[in-house]
Structure formats: structure tokens, C-alpha cells
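The data below hold one chain only, encoded as C-alpha cells and taken in the form predicted alone.
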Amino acid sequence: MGKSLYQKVWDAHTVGKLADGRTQLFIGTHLIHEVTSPQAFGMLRDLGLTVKYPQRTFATVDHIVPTENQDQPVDPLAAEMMSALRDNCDDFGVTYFDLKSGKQGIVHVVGPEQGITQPGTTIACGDSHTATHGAFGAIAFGIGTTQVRDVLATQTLAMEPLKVRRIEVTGQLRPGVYAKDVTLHIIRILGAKGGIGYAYEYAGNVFDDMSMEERMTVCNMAIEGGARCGYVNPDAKTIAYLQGRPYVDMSDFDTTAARWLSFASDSDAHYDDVVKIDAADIEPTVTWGISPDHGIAISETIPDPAKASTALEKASIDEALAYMKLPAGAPIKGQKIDVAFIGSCTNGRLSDFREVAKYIQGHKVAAGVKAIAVPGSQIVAHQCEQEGIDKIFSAAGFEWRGAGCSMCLAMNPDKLVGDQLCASSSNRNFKGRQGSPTGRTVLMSPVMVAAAAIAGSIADARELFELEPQAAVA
């Protein structure tokens, strides 16, 4: 019997068994920012301890700079933390992309743009988003701030292995479908807690197809389906992307190469469930809810609940409808919007970027909505830019923004005001995500977005931008 990439890495990281039954795992890479890495930087000093290989350990800023003003943040409480990780940085030894390096940014764009993510490795950070780098065959999963001083003080944590569910979605998306629809239709399917206790692998020729920012794009979200982390198994594609990245060792790139290769699942690998989903079947798709399960196709209308099945279903229905403040059974599509925002470690790359402008070209954003663009690191803002993408977006009455987690969660002065309804190409749309206690959130691809911008509401973008005849259209 084979293994899956999970078994090999996990094997090849285990220290040893502890004595409760949990496995001591060495932590290849440590990545951290300014929210969850001062408690436990202060938990070093407090027990005398130093970083233990801080060589693997690597700092940017993100949730709470400013996408404007970067440089002088009008919270003090900003101020405050991004001021502690340059020291903290500086004190035990850390790399640190700061807003000077010209490689600040969200940590899951960072550390993918660095090279510092890598086949076969194991990764932690204290954000739930790590999984991000499972695309590239790496475990990822993140981790509480009493774990990061674990990792900072010992580089390892001690965990309970998971199961392996493979996701297999094959066949042929159709035009106007993207990553983001086809993370958001898997998490319909299987539930926002179906991931529970799982690692999620991806297979089948639609995650071959994809490009590792896709492929990103589909594990970042592994999460908000409840898996502990998500991951693609490397391939020619893998091994392209990270070639010449400043952290990767070039010294011997070919053994390098074939190294991470192994690590990709064998065959006959054992898997705890296998699900097979039909890439046909996706359309693209939004959420109507307060979960990212709430998902339905763009065709589609809102859930009624008094077609619920169950009362449990039925009172999930009420209680997201209210909220939301959405008609039960009337359809999603033209549901006006106020605020239109991408960007994130989701869908904040230079491909999430350069395939709105494609569409954008000619349009102006609706009277009445704010549309705000936030590239994902400093590196993807530069690269816009020399494209002429921010001239495109700006065009068309976009705000182009400087690098940050932004409105995504909202720790920072982007946020949404009173009960403004969000078209968001981000990864969660809980009650307040968006820094409003009433602020409503609804998930989609950028170019569903950027169609809801230009629209004014939720609209579907293979309409607007003619991606495909509109007789082929479900």
C-alpha cells in the first residue's frame, strides 16, 4: 500500500511520540505576523528562552497596516504592533518583510512569492489561512498563540495525525467558472464542518489545469470547509514556479527538484474517503448566508426556509436571512450591493488582478458603490503596476490600494459602515467580518466582483462580460 502526501510528510517530520499519545512534528517553516506573534514573543522572555532556529522563522505585516498612509497608521494600537515585530524581529534574530523591504504583504502571498514555501515541508503561522501553502505539497495549518511560542521556542508542536479526504473534481469548467467557484461549491457540498479531522487533498485534472495561484486560492479555503489544511501534490507546474525564488537553493535544483517530487502520493495510496465531483456541475458561485457552506450557484435563489427540510435547516436559514437581510426565494442575482472590495490572501495575486482588468476595460464602477482593489503584497502591487493594471482599475473608478489583509477582516480602517452589503472576493462572510457588527458579506470570484461593482449588484459575470452565449448559460 502506497501513501499519500500527507503520511510521507508527516512521517518525515515526525521527532517521536509523546506520552499521551500525540506526535512531536518538526515545523519546517514558522511564518508570523504582527497580531498573533507579540503575546508569544513575550512568553520567550518571560521563560528566558531564545528562538530556537530562527533561520525558519519569517515576519511580515499585514492585518493591521493601513492600505492607505502606510507609513503612519492613525491607530495607535497599529502603531503599537507593528513597532513590537520590528523589535521583537530584531531582538531574537527573525526575517522581517517590512513596509521598507518592497516585500511586506500577507503572509500567505509572501511566503509563496519568496520561495520560502516549498514541496514536502511543513508550515505553521497563527492564522487560520495557512493552508494556503498546501498548494504547493506542503502541510500547512494554523496554529493558536501559545502554539507559535511552541514553535518559536522548540520548532516543533505536538499534534494528533488526521484523515485523508482526496476531492477529486474532473472534466471541464466551463467559461466565467474560476478557483474560487469551485472551493466554494466543494464547501457547499460537504458542509463548513465536513473537513473536520480531515486534510483535504485536491486531485483530478481540474486542480492539474489550474495555475499554483489558483491552486492557492483552492486551499487557502480548506479551512472554511473545517479541514485541518489542503494541499495539491506538486508537479512540473510546482517545480517551475518556485525555480530561481530568492529562498529556494539553486545550488542543485534538479536533485531539489526530485526530491519534492517524491513527495507527491503514491498510486495506490490509502485514502479515508474519496469524494468525485463533476466540474460541469459548477457554476459560479456566491453565498446568500453567514457561512461559507451558504453557497449557491448565481442561477440560483435564495433559500426559502419554509422549503427547509429539517428544523435545524430551517432555523440556520432564519437566522442567516435575518441578517443578512436578503429575500427568502427571490433570486440572488440583483441583489444591490454597496461595497465591492477584492484582494486578500484568497484572491489578491497578480492573476486575480490581471484577469478583472481584462473585463473592466471600458466599464465604470456604479453610481453609489465603493470599490476598493488591495493587492497582496507589495511585490503583486509593483507587478500590477508595471503591467498598467492599477491605471485599469483606477479607469474605472476602482480605489487602488496598498498591500494588506484590508477589509478581509477588517482589523485595520477598512471596513464596512452600518449594514452595507460587501461583494467580497475574500474567504469568509461571518456575522461582523468586515468591521460592522450588521455589515453583510457575500462571497465570489474577482471577476464576480468586479461584475457586481459595475452592475451595482450581484450580478453574473459571463452576462455582463460575455464570457460565454447566453443559450449555454444554466
Contents of the next structure:
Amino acid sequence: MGKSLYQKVWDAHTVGKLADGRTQLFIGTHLIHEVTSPQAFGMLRDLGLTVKYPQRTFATVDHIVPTENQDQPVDPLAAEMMSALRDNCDDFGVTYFDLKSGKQGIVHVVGPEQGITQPGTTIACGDSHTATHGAFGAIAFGIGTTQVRDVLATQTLAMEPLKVRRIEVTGQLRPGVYAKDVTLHIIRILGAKGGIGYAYEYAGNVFDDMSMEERMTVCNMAIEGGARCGYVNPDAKTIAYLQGRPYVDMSDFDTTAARWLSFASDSDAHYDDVVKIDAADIEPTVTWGISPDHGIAISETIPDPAKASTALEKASIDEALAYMKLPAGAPIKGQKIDVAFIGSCTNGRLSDFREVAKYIQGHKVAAGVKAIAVPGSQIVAHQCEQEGIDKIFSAAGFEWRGAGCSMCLAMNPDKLVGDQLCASSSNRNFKGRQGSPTGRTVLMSPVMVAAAAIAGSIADARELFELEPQAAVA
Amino acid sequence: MALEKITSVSGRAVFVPGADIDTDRIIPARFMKCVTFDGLGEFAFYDVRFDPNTGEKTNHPLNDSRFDGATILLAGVNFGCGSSREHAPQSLSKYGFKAVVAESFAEIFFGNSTGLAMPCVCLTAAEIDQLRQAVEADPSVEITLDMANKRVRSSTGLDFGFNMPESARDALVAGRWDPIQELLDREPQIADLAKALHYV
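Return the structure block for the form predicted in complex with the partner chain; the form predicted alone was the one displayed.
Zooming out: every chain and molecule, the one shown earlier first.
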């Protein structure tokens, strides 16, 4: 029997077994940012240790960066965190893509952009959305701060292997259905805890046909389905994306590319579970509650607790609707929004802004809606500005911002106020996630966010924009 | 560097209801603007313990004085999901919790907690409900996690076998929950592997 990519990468990176039975796993690439690394460097110093392989760690600043004036943190604690990262990188010789580099951005946008993210590798970062890098056929996962210390000190982690679930999505995606809808649909079906203990292998013609950026959107949200990592097997698109990027060794690229491709799952690989999904069943999907698995198609109604099949389900719907202040049984379409956010490590890449720009020309953000567009990196911002995409967003009434995590989470000035409802291209609709303890988040694709911004309420982008079949995903 | 062997954890318990309690709920992101973990304890569950509009205490179980001093947290499914922030188990630990008993845990939270010597063990929903009933009827009831024999017991006579990955249990019981020394000890093997792998 053959091996899955997960098994191949795991085996290649195994140093040995630890006394407690865990595997000591070599981490090829380590990414750090300002929020979860300072304590790790502190622990390292307390133990009198150093960064063993500084060339394998890359840093950037993203969570706390203000997006209006990037280099002016409004509060002293944020400034302290940024300067701590600078000092730590200087002290230990770690590469730092800082605000002045022109390469700063969300860590999960920067890694692929620089070609640091490569197939067949292990990637760890103190951030759960590290799963994003699985789009390249890497085994990439989030870790805690003590583990950041372990990687800094030894370039290894104590790990338990995961089982592998292959999720096959085949057939034809319908017009207006994006990678975001595919990933929200998978989480809706398998649940927010369905992936506990698993790595997700995304397979089938739908993922084959996706661009690398779309694959990143899908893998990014593996963690929202409980899977610590998700991946797509590397193929010709993976190679084409990486060719010529700054951190890709071009000296013998054919050999490199062949080695990368060799990590793809064997056709007779063993899987612990297989789930099959028909692409035609997927509609533009939005969330209605407080967990990413609270998803419904845009044409559906908000769940009614009276129709719940168990007491547990009823309690869960009651809690979610009490928080979301949404009417049970009513259509989700037409629910008023206050804020629209396009950005984040899920949907803050060039293709996301290009796609939205195709449709918003000639439209205006509805009165009373605050709409912000936040590129995932300075390079994405620069590319958008070269193509005039920023002007299209501004003309439509979006605020065009600098690169950062922005309103995905509440660590910078971009926050919801009171119980504002945000149509968001980000990844989490948890209570309070977007900075107000009573703020409400409805997750959706960037094009659906744009439609909501223009309509002033949750809308079906297919109707508003008269969407044509998509060449890229069809 | 001898570590404490976590063979048994005992204390009074408090039940925090709800499925999919995420780490944003456990420690809201705004409290992560810090360069140390000190002081995180007071912010555990902050936004559900205090009314966002009035700042008044809510009826959250952690505000119920009957459960003051509880050191064992009882919870539901998928506890600790979402963000990888170690700030979450750090805040629970600094708040005073020594162990969490739930139906299931998100993996990153589980691993972070083990690394802090805070065991996370699983029981069924029905078993947790019996423990909840016991402590809510009498908050002085003592709960014990017998790590060596994989049991959760109450002073009222409840006695359940718990589930936990064997490696994590071993790490706690044998006092090797912080793996750093063992990881460091393999430096030559790490160097050999690093050379053999094709990284730039």
C-alpha cells in the first residue's frame, strides 16, 4: 500500500521517538509574528538557549499593525510588541520582513509570496491558520508559544501523528460559488469538531482546478473544521507558482520540482476516512451563528430552534441566535449589515481583490455601511495599486487600507463597535472575535461581502452582480 | 531539570456550559497585547463574566461565589477550539485551574495545556453531567483526577474511566511534560536530518 503526502512528509522529518511515545519531528520552516513569539524568546533567554537554526525562522508583523497608518501603533503596548520582535530578530539573526521592507504582511500571505512555503516540508507557526500553507503540499500547523520556544531552540517539536481524511469534491461548481464557499460547506457538513485527530487531504477535480490562492483559502479554514492541518497535493500549478520566487533555489529547478511532486499522495495511499462531496450541491454559503459550522446557503432560512431534533441542538441554536440577534426561521438574505470587511489570511490576496473589482464598478457601498478592503501584504497592496484595483474599491466607497490582519481579530484599531453586524471575508465568527464583546460576524466569500456592502444587507451576489460562470473554477 | 510528576489532581470543580468554547472566549484578543503571560488570569472568560455594556458581573459560573477556589474546570465538546494562542490555557492556569475535564478538546489547546502540566481529560457527556449535578448540589464536593489509573472520582462516590492520549498522560505522570531537554539531547541526530533534507 502506498503513502499519503502526510505520511511521506512525517516520515521524512522524523528525528526519533521520545520517551513518552511522541515523535520528535523536524520543522523545516518556522514562521513567527509579534503576538505569540515574545514570550517564547523570553523562555529561551531564561533557559540560556539560543536560536539553533536562525536561517529557518522568518518573522513579520501583522496582528497588531494599524491599517490606516501602518507605522503608527496607537497604543504603547502594540509599539512594545513590535519593538520586541525587532530586538529578538536582531539578537538571534532571524530574517524579519518589517514594515519598511515592502514585504510585510499577514504571515500566511508572506510565506507563499516569498517562496518560503514549499511542498514536502513541515511548517510551524504560533498561529492556527498556519494550515494555509498546506495548499502547497506542506504539512503546516499552528503551535503554542512554548512550542515556538521548542522550535527556536531545537528546530523540532514533540508531536503525535494525525489520521488522514481525504475530502473529495468533484463535479462542477456553479457560477458564483468560490473556494470560500467550498470550505464553509465542508465545515458545515463535517462540523467544527469533525476534524479533531485528522489532517485533511483536499482532493478531486474541484481542488485540481483551483488556483494556488483558492487552495490557500480552503486549507486556511481546515482548522475551523477541527483539523490541525489540511493540504492539497502538489502539481504543475504549485510548481509554476513557486518558480522564480525569492526563496526558491533556481539552480537546478527541474530536480527540485520533481522532488516536490514526489511527495504527492500515492494512488494507492491509505486513508483513515474518505468523504465525497458533489460540487453541484454547494451554494454561496454564509454563517448565521457563532461557530464556523453554523453555515447555510444564501437561499436558506436561519435555523429555527423549534425544529431542532435534540435538546442539545436547540440549546445551541438558541444561544447562537440570542447572540446574533437574528430572527429564527427568516431568510438570511436581507438581514441588515453595518460593516463589510474584505481581507485576512483567508481572503486577502490579489485574486480576491481582482475578483471583487470585476463586479463593483458602477456600484456604491450602501449609506450607513462602513466598508474596508485590507490587502494581505504590502506586495498585494502594491500589485492592486499597479492594476488600479485600489481606485475601483475607493470609487465604490470602500476604504483602501494598508496590509495587516485588520478586522479578522481584535488586536489593532479595526474593530466592530457595539453589536454591529459585519459581513466578513475572514475565518471566525466567534463571539467577540472582531473586537466588540457583542459584535456579530457573518462569514462569506469576498464577492458576497461586496454584494452585502452594496445592498446594505446580506445579499446573493449572483443576483446583484449577474455572475457569469467562472472560468477559473468551473 | 526535574519536573513535577502529575499523578493526581484534586480540588473543587465548576461547570462552564456550552459546546465549541473557543480560545477567543477564554481570552479575548485585546488582552494578548503583552510580552509576558503574567497577569492573564484575571482576564479568563472576561467577556462572558462581565456585561459588555455595564461592566457588571454576569451570572457566569465563575462569578458564582459558591465556586470560588474551584481548580477543576468541567466543560463540553471541542473545548479550546480556534486560535492557537497559548494565552488561553495560560489564563486558565493563572486563574487557578489545575485540570480540565471535557467531552473533547481542540488539539492545539490540548497540547498547550499538557505543556503547562495542566491535564485535559475526556469523559462522556453523561458522566460530565453527573459530575456537574454533584458539584452544583454541593460545591464542596471534591473531584480527583487519578492520572495513574485513568479515573475521575468524586467525593460523592462517582468513579469514571477517562480518555486521554497515552503519550500525554505518560508525559504528565512521568514528569516529562516539558520536552525541551529531551529535544535538545538529540542535537546530533537533528543536525544529520537537517543536512539530509532538501531545504534551501
